[in-house]
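Here you get one chain, nothing else, as structure tokens; it is the form predicted alone.
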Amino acid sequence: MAGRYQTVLLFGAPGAGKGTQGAILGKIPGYFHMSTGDMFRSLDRESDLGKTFYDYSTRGELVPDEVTIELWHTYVNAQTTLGLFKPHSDLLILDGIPRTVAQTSLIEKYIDVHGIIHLSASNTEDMVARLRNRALQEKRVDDAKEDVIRNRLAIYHRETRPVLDHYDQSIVHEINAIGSLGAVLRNILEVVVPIQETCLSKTASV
């Protein structure tokens, strides 16, 4: 489909470091990092959409697919209008979407996925500790509760992990999330730099 955003997906369980790595990539010219976590947290809690989101998130559950994609599309359009995201020169780094197999179909008309970075970690307890520490540092007390954290991880393995199987496995790149920040970033760049260069050369030839 023409007009779709050239995209790389950042994928992995909660606590795998998607937000951290995505934020670093977003500071490099030619990459636009869009985190659905930041998008949702910017919502007005008193709006209808905000109330819907917080009702689900406080239970550690996923927001309905149609609501998520509608909000995402509105948010991306706003970033483009503001000149923050330049679709003709930026590679879109999506962090946190699609989260379900249903979302892959809903978002397909908007994005052309060239690669998937799967940040993987085998130790669940490491992820629980990471998520608890992060929530406490950010003063999100509800998100630091162990039952909420374990529910988020369970939902990921049940509903989000299968999203990887929806895509051609040749574009899925497994990267160990447990390691130094620089080492993980280096491994990610080895994947995304060639993708960015290919996308730019295609754009230049049009």
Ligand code: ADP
Given for the second form:
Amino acid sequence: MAGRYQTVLLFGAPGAGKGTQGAILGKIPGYFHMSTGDMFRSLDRESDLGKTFYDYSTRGELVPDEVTIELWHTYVNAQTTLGLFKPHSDLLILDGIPRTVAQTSLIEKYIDVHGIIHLSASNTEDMVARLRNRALQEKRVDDAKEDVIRNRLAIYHRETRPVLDHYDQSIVHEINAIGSLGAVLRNILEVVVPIQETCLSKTASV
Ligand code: ADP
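What about the form predicted together with the ligand, after the form predicted alone?
Next comes the full complex, this chain leading.
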């Protein structure tokens, strides 16, 4: 399909570090980081969509698929119009989407996925501890309560993890989420740099 965004997915359970690593990657020219969590949190709390998001996220649940994809598409178009995302020279680093198998089908016409970074940890408790710390630091309602955290992890295993099976396994890269920020970043860069160079640098430099 022509005209799709050249994309890498940051994949992993809540607390795996997608947002942290994605934000660093997004600072490098040629990479554009887009987090659906940040997208939803930037909505006006009083708007209909903002209220919908707040209702779902306080329970640790996912926003319905169609609404999510529609909003994501509007958001990506807006970033392009504003010149923040340059599809011809930037590799799109998606964090938090697709998060269900249905979203994977709905988003397919917009993105050409060249790689999937699967950040994972063998010990779930490490993730839970990270989420608790983040809730304290960032005042995030979705991570504030133990039962909400557990619900988010259960939903991840039930709804999000199966997304991985939808893609060709040769593009899935397993990366250990536990380690220093620099070490995890180095492992991610080893995957994304060759993709960025192959897919975009040539177009960017002409
Ligand atoms: P985390 O980084 O902990 O995985 P996010 O910041 O990505 O969490 O997402 C926070 C909340 O935003 C989710 O719990 C969910 O309610 C909503 N959300 C984010 N992305 C999606 C998505 N692709 N589909 C549905 N809901 C989403």
